[in-house]
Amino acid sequence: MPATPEVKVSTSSSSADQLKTRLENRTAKIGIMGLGYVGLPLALLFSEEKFPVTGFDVDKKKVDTLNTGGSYIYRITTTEIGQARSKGFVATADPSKISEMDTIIICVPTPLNEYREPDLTYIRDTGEMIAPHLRAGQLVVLESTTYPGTTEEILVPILERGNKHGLKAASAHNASPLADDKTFYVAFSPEREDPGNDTVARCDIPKVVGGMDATASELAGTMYNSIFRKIVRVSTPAAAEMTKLLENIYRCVNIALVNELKLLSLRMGIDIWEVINAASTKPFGFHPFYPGPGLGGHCIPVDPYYLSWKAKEWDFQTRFIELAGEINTSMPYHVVSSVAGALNKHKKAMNGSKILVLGVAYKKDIDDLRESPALTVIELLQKEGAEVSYNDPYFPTVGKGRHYDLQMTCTPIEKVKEFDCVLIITNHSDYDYEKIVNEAKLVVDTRNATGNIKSPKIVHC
């Protein structure tokens, strides 16, 4: 890693510099709150660093889980958590040890409730088991994708509010400092965790981090540059907040325009997969995005609602944004409509019909169903009488979660052969194609894995 540089903190506060010098020098305890996929790597990153570790989780069987050696994400192995243990990590359900941490950081998932509004239960309910055991002096951080607010206008009272000192966040806004031994500090810096890419480091990331007041920013700039490459500090947590947002819309609304021109494309009887291609030769103003059956993972099916609520705060509606999003939201509909279609041309009603959905995970060749799109379909299949089954190679099964109960056991991919369709929704790595198109009676292809075969058997949609 690369040295890190020689910052001045803002302030003569003798508990910043006492932080600052403790970062430095890999002696500071980081707390990480949330072990899931962002916490987890997260408390790697600084083990490898050779910092103090304590990783925070309300799930006792994944602390136990990670106490004894194992792990609970496909991509990070038990050889990972078995040298972090050796470097001291530990994990714990046990809210008391927070008081012992000289930073905490929050990785906690941030939903959209039934209504496709914010559901920041997880960042209030950490926030309010933190306040108890606050202490001057620490640094709290905020990673958790959310509106732009949140930092300030949620997480700072909770904690102001509910520890048992009177102490108060550093802030920009205070017109006069605050006494040292009644002092906290807080920022906001969004996780860039891309599940399944092994082509970008994650210490190659630039992190972003925007601070309460400077000493804040600079106290998390120093944190965050012993484990990334380069800082990226902005003026603000909210401008933090943004920006993580702008990124993850930015990808929603070009994927909701591929989407839609895919549609089109159908219709016009072009493969938009080839036009894709053709359009990625231009060496400049063209990014590249794919079409899909719909939208998964934490951040970009969420990220679009988070800012939109928001917004109407502000008298502001973001139609552009929400016609995105009803565009990605409507993919599973279209995916089924072509299922049905598919089985019409083979005689076959959907109704009864037996169909094997290939891929649950949100995206290929990872352990993660958030917000996945395959759910959605798996559930219009059955409402439409259709027997469904599911192969996943990183799922056994599949039980309950936030907005479905399936509660179903993978089928061995051997069985091809005795279903009426098989529909690819997760383009797995592990899967042979050529064979699964070979042995199977009808391929309904949402993700061009089939691309290079030809054969009277394969519906893309």
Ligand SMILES: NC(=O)c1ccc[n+]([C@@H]2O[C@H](COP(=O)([O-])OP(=O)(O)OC[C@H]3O[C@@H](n4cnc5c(N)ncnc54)[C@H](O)[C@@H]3O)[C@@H](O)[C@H]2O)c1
Second form
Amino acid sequence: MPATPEVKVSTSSSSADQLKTRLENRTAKIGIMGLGYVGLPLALLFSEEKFPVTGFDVDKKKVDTLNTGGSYIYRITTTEIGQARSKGFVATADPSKISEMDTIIICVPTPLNEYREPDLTYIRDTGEMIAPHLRAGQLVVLESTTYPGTTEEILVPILERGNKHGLKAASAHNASPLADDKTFYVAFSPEREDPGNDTVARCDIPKVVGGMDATASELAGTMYNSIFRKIVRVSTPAAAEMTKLLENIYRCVNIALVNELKLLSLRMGIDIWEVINAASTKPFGFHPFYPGPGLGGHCIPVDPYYLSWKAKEWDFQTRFIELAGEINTSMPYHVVSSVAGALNKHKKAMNGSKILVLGVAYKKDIDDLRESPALTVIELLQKEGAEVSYNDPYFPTVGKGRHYDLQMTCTPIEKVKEFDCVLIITNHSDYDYEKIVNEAKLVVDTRNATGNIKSPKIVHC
Ligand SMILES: NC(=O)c1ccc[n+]([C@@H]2O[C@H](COP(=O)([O-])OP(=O)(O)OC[C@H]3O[C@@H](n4cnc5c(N)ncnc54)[C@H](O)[C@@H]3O)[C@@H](O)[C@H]2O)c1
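Given the form predicted alone above, I would also like to look at the protein as it appears in the form predicted together with the ligand.
First the chain shown before, then all remaining chains and molecules of the complex.
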């Protein structure tokens, strides 16, 4: 891919100069820590661009799968893994290899703990793993979504404290430059991928980069410019961290707004989907968001709380975030009472009814269950005494996770007619909705998947 040379050399540091040259001629060794939904695709992108890439993960099973040519992410094929391996990609659980890397990109989870507060355990642990193997001249980039200040206040002190050579991160706050053989470089660059959305190629998503100093920004920009067409430089890691949170809070708040308007529209007998489609024809000032059964995924239900937690340190209450959270988390309850109402109209009680939940992934056409509203809906339906089954082409089974323990097996879609109610939670493209409506006794649709079908069996909620 042609690189857009937006990033210019302005450093006198020789180790940085050397790294920049290696990044430009693609001989720099790229290490990716955390080979999940973000880290593995990133590793493959660098490998495609002919960089020598090493993937690090604490999950030995993932490491073994990759090193034997397998894949554990639905949309990543074994062919892609094979191609990367033929270009030298290897996975390892051995942190001592970190010292061989020129750059280290951290893509580890940033969940919430049981009190819905940021859980930075993975970032801290990764920092502790890197620190003893850190070398002068290396570039460390954090990609995990987190609150502003994490890179400078949490990651950098761990790296500085834990390395054996007294290395320090180059920083714009330093009064005078550090000795070249005592310096490493740090930046934050958020991952902005939208899983399952193939309308924008990954390389066309501009890459935001904020370094601890100008050299760190240049190095990170140069590295990413080999795979992303446009680099957007911001002045600090905190600005880059906040950029990612702004993007996700914008989504969270707007989804809450449209969910609230959906509840009102249902009461008023207005079709919210028709309204959104009409409003979307305005060529400026309106961006459509769609209602649903509640938020899901690793990002939108989680990230806003990273900021509201941090805001408290500044004696600041993030009211939009709290209100949006309140509305979005109430949606699964709305879905369950809609199912009860729909069954009632069929002279059936929820207690004892057989309900088939269609789609458990948190959004369509992906194999990700994290924070999926389907899990909450299933638990709530079960509490009401319903006999709940599910179908999802991406999940043959649903077991136990951070916030759920369901132990269910996928029911074949051919069995639709055996259920009192089919509840569409995730509108996967693979489903034949016309057939499902024809065969089902009752369909409750939370996604407007049946919007083009006219049938008295359908209840939109
Ligand atoms: N999934 C997305 O679509 C998406 C999009 C944008 C941003 N993000 C952010 O990216 C980050 C990573 O998310 P993800 O979806 O890839 O998570 P994931 O759970 O799919 O993958 C994380 C990986 O990190 C590994 N890991 C944990 N601790 C480690 C350590 N100390 N050293 C090495 N590996 C370690 C885990 O074993 C796992 O394989 C999160 O902060 C998330 O918020 C995710």
